[in-house]
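First, one chain by itself in structure tokens, the form predicted alone.
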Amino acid sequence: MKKIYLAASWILFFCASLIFSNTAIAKIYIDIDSPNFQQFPIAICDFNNLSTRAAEPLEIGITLADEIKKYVAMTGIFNILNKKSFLEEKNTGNPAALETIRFSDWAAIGADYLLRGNITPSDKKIIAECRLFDVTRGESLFNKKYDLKIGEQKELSKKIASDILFILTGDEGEFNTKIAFVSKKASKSDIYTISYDGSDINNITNHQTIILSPHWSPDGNFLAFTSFKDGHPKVYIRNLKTGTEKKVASFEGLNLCGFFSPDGKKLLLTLSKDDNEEIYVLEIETAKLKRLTHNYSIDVSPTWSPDGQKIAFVSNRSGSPQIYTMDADGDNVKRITYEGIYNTSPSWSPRGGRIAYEGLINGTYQIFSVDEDGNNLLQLTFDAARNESPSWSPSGRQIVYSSKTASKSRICIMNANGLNIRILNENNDALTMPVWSPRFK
């Protein structure tokens, strides 16, 4: 195999500014896609419980801090410092009091950022105040109050983690997203969803048959997929709020589901109704169908670019399955993968610029990404597992994929540069075809 370029493209610097009360304007630059990227050290203090009731448990402030640490760690951007290393005494006053913080103590333990806060729980709600500091500059990055009901500590921790990520990267993160995937046992399979933190696994379909290629609508309200529940492969769209399903493609032969368009009005399909697997686009409301490819080869697995102007797909027109791109109307077809003899399952980054896919190398499948023009190839996984079906997060900073060994099947998440691999779910059943949802509001 020819040389694979291990250096990822540099990302444009992200500059974010949040303005809260008494907040300085922050300009933080983080490049997490560099192969030399090192996690940023952050100290997250236990929140002080300011309740005047003696019976109020102090553990709530500790629990909240631990939950924030958990979500911040999931991003792969930060190194969470052990609180046993903290030199400064526990904060007993207002976390917004800049003059009370000895930044030299935090710098001495290697912290770049510091989060401190107070909570005031009552019978029905929790009021939390927290402040994020840039230790090196001795500046406040944000100061914010949160008001949530008792029992919503998990949501509170996600909100705070999201604000930390936003002020430092300009993006709110994936905390309010889900992953849809197919779980297969013997010949029966169905679609499930799981939250970003690995909780809340839900059974979405009850077809108990072969199910393929689930895809989210851009608003997160629908899932499109292929099902054999009627004995033949047909494409359905399921309303996730009502549970109703609509059959949208039931032509003779293969009906394989592709991605929704960025505006949610169209659906890419692979159909064999004209005796050969070709790519089509379906207008969902009118059922108008347009053929995009016209080739004697097999053309499958289409996915839209984030602006809807291009489509990536798989074709064996060169003799083996490779990744191609074309304009949204089917013109200007261009091959972009040349390394390897079997490359498939393309997924276009929401940020544009790069396409992830699975490729066969040394007898097993691994995850790769490449620029949309075919340059700067990057291998992301290197283990002995069968790694397949990459799907980008809404921010374009993480990728979910399936990973199968002889004994286990997993849904895994990694950063876009291949680092910080996290097992989202593990099972003896086959877990396949994961696809990331949009953000839920």
Contents of the next structure:
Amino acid sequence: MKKIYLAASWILFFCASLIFSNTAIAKIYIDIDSPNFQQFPIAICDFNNLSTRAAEPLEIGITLADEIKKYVAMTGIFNILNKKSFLEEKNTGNPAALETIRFSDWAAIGADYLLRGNITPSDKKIIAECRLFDVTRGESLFNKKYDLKIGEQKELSKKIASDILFILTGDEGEFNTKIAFVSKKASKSDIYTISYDGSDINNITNHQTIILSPHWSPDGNFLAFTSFKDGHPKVYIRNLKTGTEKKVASFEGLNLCGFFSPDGKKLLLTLSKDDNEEIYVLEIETAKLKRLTHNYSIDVSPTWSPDGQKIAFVSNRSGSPQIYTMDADGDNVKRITYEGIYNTSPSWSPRGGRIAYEGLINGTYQIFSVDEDGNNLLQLTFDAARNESPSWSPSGRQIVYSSKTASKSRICIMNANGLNIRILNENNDALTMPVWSPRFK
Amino acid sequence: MKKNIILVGMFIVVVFALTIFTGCAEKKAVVTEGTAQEQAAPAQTAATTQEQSAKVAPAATPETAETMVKDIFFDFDKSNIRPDARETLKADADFLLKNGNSKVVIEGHCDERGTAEYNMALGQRRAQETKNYLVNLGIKELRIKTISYGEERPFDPGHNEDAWAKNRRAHFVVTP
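Right, the form predicted alone is done; let's see the coordinates for the form predicted together with the partner chain.
Then the entire complex follows, led off by the chain already shown.
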């Protein structure tokens, strides 16, 4: 009997591994998560304008290519080759030219990938046709046709960059995401959002008071946060479409906002109503509250694992603030950080496995990441600034954080390995607590 | 004889401590209320409103909540009551016991270092520990409320240990 079970489980295991390995091969073309990952050199050519009308401006194909380059560069995994280094003659006008590429010319300048395309503008529309090639293998990776209205070039370039990323990594990227953050002028704070490309800064709240810890709902329609709007720290959920706010936690003492659960139904909180800062989970619809930690010390800053099974949080139960994990019901508490005397602000990667946080080292705060079991600690930032509040992108491949020097306050994005830092926003006011939104459709 | 010397010694320490702390409070009074000096004369009415009680009364005027209930200070990332704070809290408790109808809000504050969210919890812990200490000294729990401002409302806006030491505090707002 036992043998049969054993045999059956072996077969199941074999099938499962076959399925998984297959999808892995089918989806992920390049493994950007390998430790020796290097940026991929890509050549993006100006698009040929196929319009027969002589009056059509040529620039449209150039600006489109430039926009695509801008978005592709934001992913942090590509090295965009300078078009001045291109050897191949500028093909003009003939779509068939896409087929007759001399890959050796592209390999010679170090390109691994090549993007070429044509556009046909008419009165109201632009048809764009574009192809991505693997230069080393000499093969086409995709051939797509896009149809858009005049004036939608930005959306088109985002779409093309996203398609390039998807075919190569199995992930559509973060192009349709935003970052929410707190901006503090003098002693007055409010929440703002900014798009992934650094455009569209929007003021969300107008409380003009202390605001902390914004957190996105998984559908991106709500922001939960702590505000001193009525004089005391209380937790609110704001509907971003209607602009209405609902008070969801107003207990005696401290009410601090934590993360939404992955299903969006629950919210983690830090409350001091039982005389001590403890972590609770609130069922938003029923207002049912459950206490998760029981320790005479500070327990704060809870964050879910992506499957909702575990929670990481900060506790000073060992004498200094350190990162701990526990099961979603509060059992099985484990300390995972041991380096340094001040480790806070945990954020769990959406892909699981890693937890990012900030830690005090050599007199300043830097971003670190560590396996959820406490292994493989990595320091990600090293500059002289005060780097805090890491938050992962939906793909888990980038991290946004706040970076403060004596004169400047910044919101920055870096790759999950700490490379390719991009300044998203910079200000003289204090910009703090950036949190990455889910993807918007 | 020996007892007398000790008593005198303690008296000197207390006076010294008082001058230091009133020195701190003075700064605040100047910032919050420009005309404080002029209104200082009618001392009888001085204690009637909270705003007025915020100013530093000259040595001759009667005790007001703000001068008598003094802030206590904490070490970095700590919420335990320091030995020097115990003395202060004893005096604070005496005043509150004498003014049995007054209510007090304890504000917990932190310096700017560290994480804003963690500091919000730390400030709450400082306020709570202070409350517990006062309750142990006989102040009714119902008279005391706590609130944390974390690192958001520094007393001294400076960026050095001098300023930080003043900012890691429990501050008392007493209403008659």
